[in-house]
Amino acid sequence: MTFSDTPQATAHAKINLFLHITGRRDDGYHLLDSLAVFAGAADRITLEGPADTMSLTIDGPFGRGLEADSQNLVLRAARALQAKAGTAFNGLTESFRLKLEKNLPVSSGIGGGSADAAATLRLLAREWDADQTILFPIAEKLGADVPVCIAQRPARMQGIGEILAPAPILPDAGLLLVNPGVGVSTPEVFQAFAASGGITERPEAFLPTRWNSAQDMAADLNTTTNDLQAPALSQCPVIGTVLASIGSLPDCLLARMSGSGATCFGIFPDPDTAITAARILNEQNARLGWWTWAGGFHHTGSST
């Protein structure tokens, strides 16, 4: 058993650079094809204890209103791994007081809850010396975005999110995230997607082995789309305002929505350009109180 003074893990925002809906299983789950990358913006999970039982407290800028109950993905992940690891290691799995510092907007299309659950699995596996291979079966049952958030590395997602393949090597591009402060219901977006005609036939998206520049990456991504963007717009029109604002910024190469929204992103030639663009956007929209983050891609994998 290993312990650190303040065991903690970061849960980085997951961005869908494109998202195609390619089919639907008999059980109702949609099949997808997506390129997921990670941003420097992140929540944080901290362990305190050991304790008598698993518990959770939530703070941070976006912690208000979140329930630290048995349905929270962090507690579900912790208890699922505790049950699995306890069986494997003869019950030698202590409980902890978990603390979630919520820095990412909620219900925003950047996998915040999924990233939190994945960070919890990584952190507890480290504390219990559990075999990392047991994390993925648990992650698959928690949600479509949880498996890709385990490693926090760029990946191509297929199936219902459980089929992961290497992503192209990314350039040193800039990334701007913008959320208008409006939560979007993923089930309602999928309902709107179905009502608008649903799945359309298309060839599989082509991705190279690497992109040498942000311009090359944006050119290829412009041949793709986010199939949920239009239905999300029908539910949340301010997404259109956000996209137009990002697209009008100097040197923006691509503006698109991530996941089921409402967070949108812009791709820029380099991180400094993205940071400058964020400053301009914040000055233009100060009264709106939009959440923004700017910088480069997170490349370092599942750091804790």
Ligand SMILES: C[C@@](CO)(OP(=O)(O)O)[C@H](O)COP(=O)(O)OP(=O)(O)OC[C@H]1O[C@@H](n2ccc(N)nc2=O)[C@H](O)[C@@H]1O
The other form holds:
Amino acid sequence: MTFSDTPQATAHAKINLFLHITGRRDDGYHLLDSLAVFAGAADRITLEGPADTMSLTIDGPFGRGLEADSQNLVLRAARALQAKAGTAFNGLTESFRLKLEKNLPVSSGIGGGSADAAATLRLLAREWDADQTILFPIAEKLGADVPVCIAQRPARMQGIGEILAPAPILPDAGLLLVNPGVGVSTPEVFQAFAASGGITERPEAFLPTRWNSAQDMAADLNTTTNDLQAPALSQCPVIGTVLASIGSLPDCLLARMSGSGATCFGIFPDPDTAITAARILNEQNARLGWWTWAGGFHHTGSST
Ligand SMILES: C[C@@](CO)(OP(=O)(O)O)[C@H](O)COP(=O)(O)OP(=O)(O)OC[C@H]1O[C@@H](n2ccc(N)nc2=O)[C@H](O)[C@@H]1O
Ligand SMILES: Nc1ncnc2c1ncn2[C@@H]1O[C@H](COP(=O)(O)OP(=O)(O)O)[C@@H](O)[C@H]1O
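Having seen the form predicted on its own, can you show the form predicted together with the ligand?
Full assembly next; the chain just shown is listed first.
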């Protein structure tokens, strides 16, 4: 088999352009209203085999420290789909050696593990010829961010992430991602949010059907916020330094944290200005060893 024949899928970083917390369920999960989009930055999953059992190996710049055990979201997704599709297709679901190239920082607010789980589901569904509609219920059980990562297209995300609605068509804006190398625990940030007073009453965010320019997009996003940014900052003060550094770069239209952090993003007029900004930031902060990525969106249009 040549490299190009090897079944593989990319798992793109999810960015929450805004994230409002609107309520809390009886089980403690928070209800969200968020605009999720995807960056060009991605992990990669490859299938080799068939094999006797499902197995996983991990490499790539962020592979160290991530266990390739049964708790890894790649293996959890593979086994969950194998169990479901095996019943539906009379057991015609062979196992594979799965490989994860981990390019995205872990526990960083860009849903890398969720994207990996969703990419594994898409890849195996293709291999086993399973209907894509069986993926969604499995995705929901794997994590709140996994459903939106199935299509990895811009979506307005509500409920705890299972209600997906069309997002505005995005402009060809530039995106800069910066992570200071400090992992942030999602449950702890939600706890800090609840402890600091919790939900703010506010009108539902208005979003147009399309943004014609990065400037228009940033102007609307400036009327929104990420409710988890202040609680994450209280746990991880370096996030404030990251936001100030992004905000001071030439042509930056908006600097904000994604998800529960600590990755922050900057919006720029186009991908080239974001790449130039990343070069400046990397020169200024070379000794800090921050992870940066610059480019454009993975897809600019919703699938729904
Ligand atoms: C905050 C968000 C925004 O997109 O992104 P990340 O920071 O993870 O990228 C997500 O809602 C995160 O989704 P995900 O990372 O899949 O979370 P899960 O594993 O399902 O939940 C981890 C824990 O966070 C808390 N949690 C999570 C989601 C939610 N809507 N309310 C919560 O209170 C719960 O304590 C839960 O046990
Ligand atoms: N393939 C995976 N990639 C990243 N994290 C994973 C993976 N499998 C399991 N995890 C676990 O999932 C948790 C959340 O990771 P991640 O999705 O990177 O966070 P976030 O959504 O905040 O970016 C971490 O505790 C990590 O150990």
